[in-house]
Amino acid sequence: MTDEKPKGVSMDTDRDDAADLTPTVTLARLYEEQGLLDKAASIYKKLLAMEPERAELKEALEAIEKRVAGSTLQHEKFDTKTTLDHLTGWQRVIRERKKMLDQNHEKRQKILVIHGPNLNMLGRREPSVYGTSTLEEIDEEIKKTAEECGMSADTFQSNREGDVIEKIHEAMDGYDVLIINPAAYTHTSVAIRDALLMLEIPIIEVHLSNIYRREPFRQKSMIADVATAQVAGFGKEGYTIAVRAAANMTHKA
């Protein structure tokens, strides 16, 4: 057996022609030097099949197999590290995004909506005048519209004048706009008027019906000259109109 490369054989590494070459140690080493470890191992295996007692062939084959195993392990470690790096990166992006969303949420301007007496009975109370929608349905529309406008809305209803006044006091801190339908208190409550006078935020007065086309005593609003704006006669849509108007007011500020 000779260790010389057969004459006329071209070492074209782009062709898988190891099977066509006479297996020699020189050929195996050439493949090994070029990094073609699988082909080098194949040559050594063929040589060992012909001369199983040659210890140096066994050692050479074992060395190559260790190199192949080490390369595979290193690749697996690289893949694991790369995957972990990607996951860590995504977690960082997600944390930053959540932080930004939380900050935006905190910065969102807030609307307080106050419903006066008997409005909890909407849907059952004179539907020909006040419509068939319930107060719960109206509140859902208010909050949905506020979200669409990049704001948030809290709603409140009470049949007691004192509760309405205390809620107005709460609007002094933490709210950017007050929308109020005082209902019957519109025409009678000096106390609610005085509470509204303490506010430095926009106030939008809302009425489901057009109070100026109703009984004479309903045509007088105690808060009309205190309110920034008034929406009347649009039914439940008056609230969503007021919310959009609130958004315009605060965005211009």
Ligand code: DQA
Contents of the next structure:
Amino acid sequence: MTDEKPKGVSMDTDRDDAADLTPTVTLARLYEEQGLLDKAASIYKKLLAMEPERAELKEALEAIEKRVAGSTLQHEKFDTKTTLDHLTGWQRVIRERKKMLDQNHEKRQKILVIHGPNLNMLGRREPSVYGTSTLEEIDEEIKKTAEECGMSADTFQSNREGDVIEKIHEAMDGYDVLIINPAAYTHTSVAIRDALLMLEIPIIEVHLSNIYRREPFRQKSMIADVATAQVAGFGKEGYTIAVRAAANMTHKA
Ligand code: DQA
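Coords for the form predicted together with the named molecule, given the form predicted on its own:
Below: every chain and molecule of the assembly, starting with the one above.
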């Protein structure tokens, strides 16, 4: 028996090296040992073509064919199992992630923003003093900024003092910060001041204009000493400044 080595045989070549070499049992076994079952089988077939009666060649070929079939089956089983394991794993990750998101959503700090009288007319109301943005646009900015800070914001506007007061009562439960521009009531309303005195959450007073540079009657705020902080003179930016400040106050930014 010749002792040829399958020189030049490599796993990644497409060339059929077996075809170049003299087919021998030794060569077939070497291919078999290297796991090159196709090449081993092709050699056994060539040998069988020359000597069809050699039983050990038939047996060797059958054994290889079984190994090929088995490894294909095993490979398929492995793939399906691995895929299922991956999917089950991902399902668990998704479930846990969703639970975390839901919990965080519930835990999100809530801001209530109250706008007093005439602020529903923003955009059309003295634009040189109050700017050209509408209240709707400002509310959108407020909500967006709150989201960015990991919070949520509800907004409310009324031209009636009683409605503003009742909304402040609502802030007593379920809100973490109140941002309020009482508009003209700033300078007149003891009732709004009293309502604010009941709150235990931070209160941020906002004015679009710098009330201290305006008519003397606007320079007095009935709520300034009740509020935690005041933002005035930044135009609509005052609200987003207040939202960011609220986030810092509640350590949820
Ligand atoms: C205001 C100032 C108030 O004096 C005025 O009555 C308003 C708006 C402001 O945002 O600048 O309505 O609160």
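Residue numbers count along the first chain shown, from 1. For clarity, a rigid core is taken as the largest C-alpha set superposing within 1.5 Å between two forms. Quick caveat, the model's predicted, so the values are computed rather than measured.
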Compare the position of the CA of E205 between these two forms after a rigid core fit and state whether the shift reaches 2 Å. no
Once the core is aligned, does L57 move its Cα by at least 2 Å between these two forms? yes
